[in-house]
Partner chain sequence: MAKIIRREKLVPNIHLIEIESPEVAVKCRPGQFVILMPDEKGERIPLTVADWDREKGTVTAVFMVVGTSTHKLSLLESGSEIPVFVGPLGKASTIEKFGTVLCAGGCFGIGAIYPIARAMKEAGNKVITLLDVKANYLLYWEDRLRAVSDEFFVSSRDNYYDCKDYIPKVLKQVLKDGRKIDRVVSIGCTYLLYTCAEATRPLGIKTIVSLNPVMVDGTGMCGACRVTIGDKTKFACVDGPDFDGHLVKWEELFSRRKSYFHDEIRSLCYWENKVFP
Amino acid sequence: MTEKNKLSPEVKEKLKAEYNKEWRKELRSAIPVKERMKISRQKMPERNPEERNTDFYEVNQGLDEKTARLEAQRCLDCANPQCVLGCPVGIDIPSFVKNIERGDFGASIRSLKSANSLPAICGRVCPQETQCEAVCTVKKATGVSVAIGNLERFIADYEQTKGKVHIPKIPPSTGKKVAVIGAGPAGLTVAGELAKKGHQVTVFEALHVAGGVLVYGIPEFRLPKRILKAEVEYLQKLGVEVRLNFVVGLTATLEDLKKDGYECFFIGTGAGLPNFLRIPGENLIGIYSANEYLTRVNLMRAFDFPEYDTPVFLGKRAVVFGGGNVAMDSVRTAKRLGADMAAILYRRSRTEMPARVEEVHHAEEEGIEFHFLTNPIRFIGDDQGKVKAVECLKMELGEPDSSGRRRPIPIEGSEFIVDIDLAVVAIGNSPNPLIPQTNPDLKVGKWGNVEVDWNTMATSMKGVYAGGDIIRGGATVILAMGDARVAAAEMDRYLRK
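Model, the form predicted alone [one chain]:
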C-alpha cells in the first residue's frame, strides 16, 4: 500500500462483504470479547536447542489444527482492522484468521493467497512482530498480539500437506508478454500477480534455482527449500515460465528481450553486492562475506557433506560481524557446522540490533555468544595467510545518527585481541549493479539503487518497473513483496493501455 494509514478500495470492499456474512456474526456471538481476551497466546513448538544446533532441520515445528483454531479465537474481528494497515501487501488478515477459527481451511487459504502468493515463506521469515502484530488491537488491550504469522504458516502448510492446492481461475490471455528479472521474493510476487491477470509472464533467473535470497541467503533451519520449491511450483501452475541460468545484461539485454516481444519489465535483482569492513587483513584466508558463506552452505548445500562436496571453511572459533538477521543466520550456521565458539561482534548495543527478536532468542538458546559495543580494527594472520585473530576496540554510544540509532564512538586505549579461525562479515549489501550498468537510461541513486516513483514503482525507463532490494538496499522479504504488489497493479494498467 502506498499510503501507510489507508486501506485500498479493493480491500475495503472485500472486508465490507466479509463483515456482512452471517457466519462472522455467529462467531462473534459464540465467544464474547472478554472471553476471547482471556485466551493466552499459543506457543509455537520448537526443537530442543542442544539438538537443533547440530543439524539443519527446521527449528519451529508449526501449530496443529486444534492449537491454530484456539489461537484464531483470540482475534476480535475488529470493525477497523489495524493489522491490515500494518501488512505491506495488504492481506485481509481478519478473514483468513476467522476462517481458521471456524475450521474452513480452504476458504482461509483462498483469502490469504488472494493477496500473497508466498504465504508459507512469509509465515516463516516475515517480521510480523514489527508490522501486522505490532498494531493488533488485542496487543493494545492485553500486551500480546494474535499470532498472525504463526497462523499464516499453519494454513499455508496445511494446504501443501493435507489440502488440495487451490489454483484460481485464470482469465483469457491478454497476449501481452512481461519479463521479470530475478526470481527473488519481489520477482516471484510480480509474476504471480500478473499471471492471475492473464498476462504471459517469464521470470529470468541468473542462478540454477529460483528463489533469490530465499534460496541462497536463508538457512534450511529457518526456511526449508522444499517449502520454497512448492511455492515456485504454484506460480508455474498459474502459467508463469521460469528460465534459469539466464543473466539479463549478459545472456541478453533489455533491448534484446524487447525484440522478442516483451512489452513490460520488472527489475527485482536484489542487493547481492556485499559490503566489507575495509580494515587491514580482510583478504586473509578464512574471512567470508555473509553472501559467499551462506551461498556455499545454503544454495550449494555445503552442510550436506558428503552428498554435496561444496568446499566451505569449518572454523572452531567463529565470529560474525553485524547485528541483523543475516548475521544471526551466519553465526547459527557456523555453530551447526561444528564451531566450538560462535559469536556475534556488534558495534552497538543489544537495543540497536535490527535482527528479529525471535532470531536473537533462538541464537542465545543455541549457545551463541554476543559481544556488544565491539568494533574490529584489523585482522591478524599466521605465516600461511590464514586468519588467526582479530583486534577490536570497545565502543560507547553517542547521539543518534541518520539511521535513528545511537552512533558508536571508539573508547581510546581499549584495544583487545580475540583468537579466531573463521570470520563472516554481515554488515549489509548494495544493489546488484549489472542492470544499471547495461542500461544507461536507467536512473540510479548515490548508492547504486534504482530510483523509482514510490507510488507506482516506475523507473526512469518507459515500461520498466523495479522493487525490492534493488531499490531499497538490504531490506525484508515482505517489503519486497509489497513493492511488487504496487508494481504489478501499475504494470497491468500500463499493459492494458
Second form
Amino acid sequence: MTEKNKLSPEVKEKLKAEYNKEWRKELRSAIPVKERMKISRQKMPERNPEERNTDFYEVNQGLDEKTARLEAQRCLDCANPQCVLGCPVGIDIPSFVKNIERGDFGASIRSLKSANSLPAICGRVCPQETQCEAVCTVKKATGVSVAIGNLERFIADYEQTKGKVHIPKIPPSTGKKVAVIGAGPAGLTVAGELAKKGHQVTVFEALHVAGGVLVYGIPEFRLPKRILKAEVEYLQKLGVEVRLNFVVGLTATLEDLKKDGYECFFIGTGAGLPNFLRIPGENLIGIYSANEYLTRVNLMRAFDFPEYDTPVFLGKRAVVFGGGNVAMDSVRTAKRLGADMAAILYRRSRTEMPARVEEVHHAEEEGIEFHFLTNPIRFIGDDQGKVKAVECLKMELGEPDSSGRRRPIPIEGSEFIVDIDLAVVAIGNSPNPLIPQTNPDLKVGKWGNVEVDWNTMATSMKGVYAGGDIIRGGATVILAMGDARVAAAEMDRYLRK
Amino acid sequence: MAKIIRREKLVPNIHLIEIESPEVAVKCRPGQFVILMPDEKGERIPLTVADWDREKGTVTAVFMVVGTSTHKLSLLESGSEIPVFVGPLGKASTIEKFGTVLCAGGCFGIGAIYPIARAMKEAGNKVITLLDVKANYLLYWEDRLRAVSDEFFVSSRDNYYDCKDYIPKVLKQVLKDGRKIDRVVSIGCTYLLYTCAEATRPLGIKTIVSLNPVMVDGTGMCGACRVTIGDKTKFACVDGPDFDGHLVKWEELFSRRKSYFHDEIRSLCYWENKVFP
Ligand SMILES: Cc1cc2nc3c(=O)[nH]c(=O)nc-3n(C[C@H](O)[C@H](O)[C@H](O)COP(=O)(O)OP(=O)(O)OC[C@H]3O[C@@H](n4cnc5c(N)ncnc54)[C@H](O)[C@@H]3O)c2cc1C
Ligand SMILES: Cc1cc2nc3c(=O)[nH]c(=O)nc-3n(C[C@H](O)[C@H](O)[C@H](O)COP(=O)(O)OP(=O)(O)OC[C@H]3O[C@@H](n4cnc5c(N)ncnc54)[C@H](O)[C@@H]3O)c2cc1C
Ligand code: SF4
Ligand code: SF4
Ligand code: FES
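Having looked at the form predicted alone, could you now put up the form predicted in complex with the partner chain?
Let us now look at the entire complex, which starts with that chain.
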C-alpha cells in the first residue's frame, strides 16, 4: 500500500538538473542497463541467528564499500525516478545512489542529508519495502528492487565512522527563541532545521535521555544507541540546547515558556498511553504493555539487572499480542532474555501484519513462533496473582473492513489454553495526553491527536506547530521527520514575519 | 543533574531530602510527586513532594528506606548530585473548602500529608490530622503538622500515644460525638490507605487515597502504574495519584505492588555486597 508523494515543482526541477549533470550521463552510459539488471541484490551481512538471539548487539552488519558500490550499480538512474515518489520525504535517491556508485561519498551524504536529517536511522528502520523500494523500476523489471535503505544506511554510517561529520555554517543569530517539545525524531528534526536557520532552539524532553521511541522503544539489536547519541551531539554542535527531565505542561506550561521569551513552539510529544486488550485478567503480574517492557529493557537496561537496578520478568514462555514492529521488537527481546518459547499471537493472518518484512524474517530465523488468526479472550492467574495461562480463540477472515483488511471473526467453540509466564501487549498507543490536557485551546481530534493544517503543520494555537505520532497516532520515523521538515519551514517563515 | 541541598535522617529508616530545582519548586502543588534516580544505574523512583521553598528554589521529599534505590538515596550527602530529577508529576490534590477534612498519614506519608493539610487549612477547612506510627520514636514533623491542624491525633502500635489501634478506632472516636467529617485524605503505605477507605466506606465519607503503584516513566507512556478504579483502568501517574478510595480494586493493587518482590531482594543483596563487601 504505497501512497505516492506529490513533488513540488522546485523539487522536480532540482531532480532534473541533477539528472542532467555530465557525470551522471557518463555514469549512466558506463554500464548498459541490461548488465545492471544482471547484478543480483547484494545481501546485507547479518549475524548468525543462534548467536544473535542471545545478545543485544546489532543484527545487520552493514555493507562494505565494495558491495555498496556494486549495489549502487543496480540502480538505472531513471529519468523519471519512481522511488522518489515512494519516499515520504522525497529524497533524491538517484543522486545519492549514483554518488555512491562513483565513489563520491561526501557528495552522496550531502545530497541525502538535504532531505533527510536522520539517514542512519531511516536506513535502518524505514519500511522501505512498502515505500521507496516498492515502486523502484528495477523491482518492476526483475522482481528485486535496489536496496535503497541499505545504501542509505551505508552512506550515513560512512559519514559517522570514517568521514568527517560536516557542520554547516550557521547564519548570524536571529535572536528568536523556539521551544521544541519532545526529543523524538520529529522534535530532533525541527530543532536541527531551525538551528541551521539561525534560531535559538531548546528541546524539552520529559525522559532522562533524548531520542523518544528510538531510545526507549526500538532495541539496540536494530538501532544501536550510539547512532542516536551521535545525532544528538550533532544538534548540540549546531547550538541546540537539550533540556532533559522537563515535562512541558507540568514543569512549565506553554504560557510559562512564552513568558520566558519563546515565540514559536513545536509539539512532538509522540504516542502516550498504551492500548490494552480489555480482557479479564489483564492486570495480572507478568503482563506488560510493549512500552513498559521495552522501556525497562532499553532505557533502564534491565537486561543487565542487578548491575542496573530496574528489573524485568524473564519469561520462559512468552507471548506477544500484535503484528507490528513493536510486537516484533518485544518478542525478539523476550527471546534474547532467555525465553524457551517466544511467540507472536496475531488475530489476522500473515499478509495483514504491518511489521517490516525484514523484522519478521529475522524473527523467524531467531526461532520466534508465529500463531496467526488467534485472539486472546482472558488471562488466567495463579494464587500469587501471576499470569500462568491465556485462553485464546481461533479466528477466520471475513469481509474487508474500513481499513481494507479482511476482518477476523471468531470461530465458535475453538477456545484453547496456552501456558505462559510472560505476556506483552503490543496493540498500539493513543497520543500523549499531557499537552492537550494542559492547553484547552489546542484542538484535538476524536482519538486525542492534535489537529493540524496538513500543509503547514500549524495547530489551532497561534505560533504552535505539531508533527509525528502526536498528530498521526502510531506512524513511522520518516513520516514524523517529514512532518517536522514542513513544520520547520513554516516556523521559520512565522518567526521572520 | 540536580543538587541535593540537604539529606538527613528524620527518624530511623525515614529520611528527608531537599533538592535544588527552581522550576519544580515554583510549580509543585500538594499531592503531586517527583521522579528521581539516585545514580546512573538506579531506578526511576517516585516520591511525593512534602514541602517546597519557591524563593530558595528547592523541593523536599520524605522517603522510607525499603529497597536498593532508597538505600542509595539514604547514603547521599548534602551537596552531592543525582542524575535525574523531574516533576512535578501527577494531578494535584483537590483543595477546596469542604468543611471538616481529616488528613491521615503514615510512615513517609507523614511528610507527604503535610502540604495537603496546610493547603486544606488555608482553604478554610477545619483540619483534623491523624498520624500513624509503629512506635513513638518514629514520629516526626509533629510541630509542623500541629501548626496546621485544629485537632491532632497519633496512633501508635506501642500504645504510647492516644491509641494503639489503627485509624478506624480513632475515626470512630472522632465521630463519636455526632461530628461530621466531609472528606478524608490519606497518604502512606497501601495498607494504611486501604484501612482508611474501609473505615469510611460504611459511613459514606468521601475518602481520597494517594496510590503508589510501581511506576517507570511517570508521564503516561508505559502503563506500569495501571490501577482499576471502579471498572475502569486508570494510569496513576497521569490520572492520579489521588483516587476515590471506595472505588479502588485493592487486591489487585496489593498484588501488583509485590510484582518484583524477589528481584528487589536480589537487587539489594547484590548492591550491599558491592558497597559493603
Ligand atoms: C517498539 C517500536 C518500534 C518501532 N519500529 C519502527 C520502525 O521499524 N520503523 C519506523 O519507521 N517506525 C517505527 N516505530 C514508530 C516510530 O518510532 C514513531 O513513529 C516515531 O518515533 C514517532 O516520532 P515522534 O517524534 O513523533 O515521537 P516519539 O518518538 O514518541 O518521541 C516523543 C518524545 O516526546 C517526549 N515527550 C512527551 N511528552 C512530553 C512533554 N510533555 N514534555 C517533554 N517531552 C515530552 C517523550 O518522552 C518522547 O521522548 C516504532 C515504534 C515503537 C514503539
Ligand atoms: C506516586 C507515588 C508517590 C510516592 N511517594 C513516596 C514518598 O513520598 N516517600 C516514599 O518513601 N515512598 C514513596 N513512594 C514509594 C516509593 O516510590 C518506593 O518506595 C520506591 O520506589 C522503592 O524503591 P526501592 O528501590 O528502594 O525499593 P524496591 O526494592 O524497588 O521496592 C520496595 C517496595 O517499593 C515498591 N516499589 C518498587 N518500585 C517502585 C516504583 N518504581 N514505584 C513505586 N513503588 C515501587 C515495591 O512495591 C516494593 O514494595 C511513592 C510511590 C508512588 C507511586
Ligand atoms: S527515507 Fe525511507 S522511504 Fe525515503 S529513501 Fe530512505 S529508506 Fe526510502
Ligand atoms: S526507481 Fe530504482 S532504479 Fe530508478 S532511480 Fe530509483 S532506485 Fe534507481
Ligand atoms: S508510570 Fe508509566 S504510565 Fe504511569
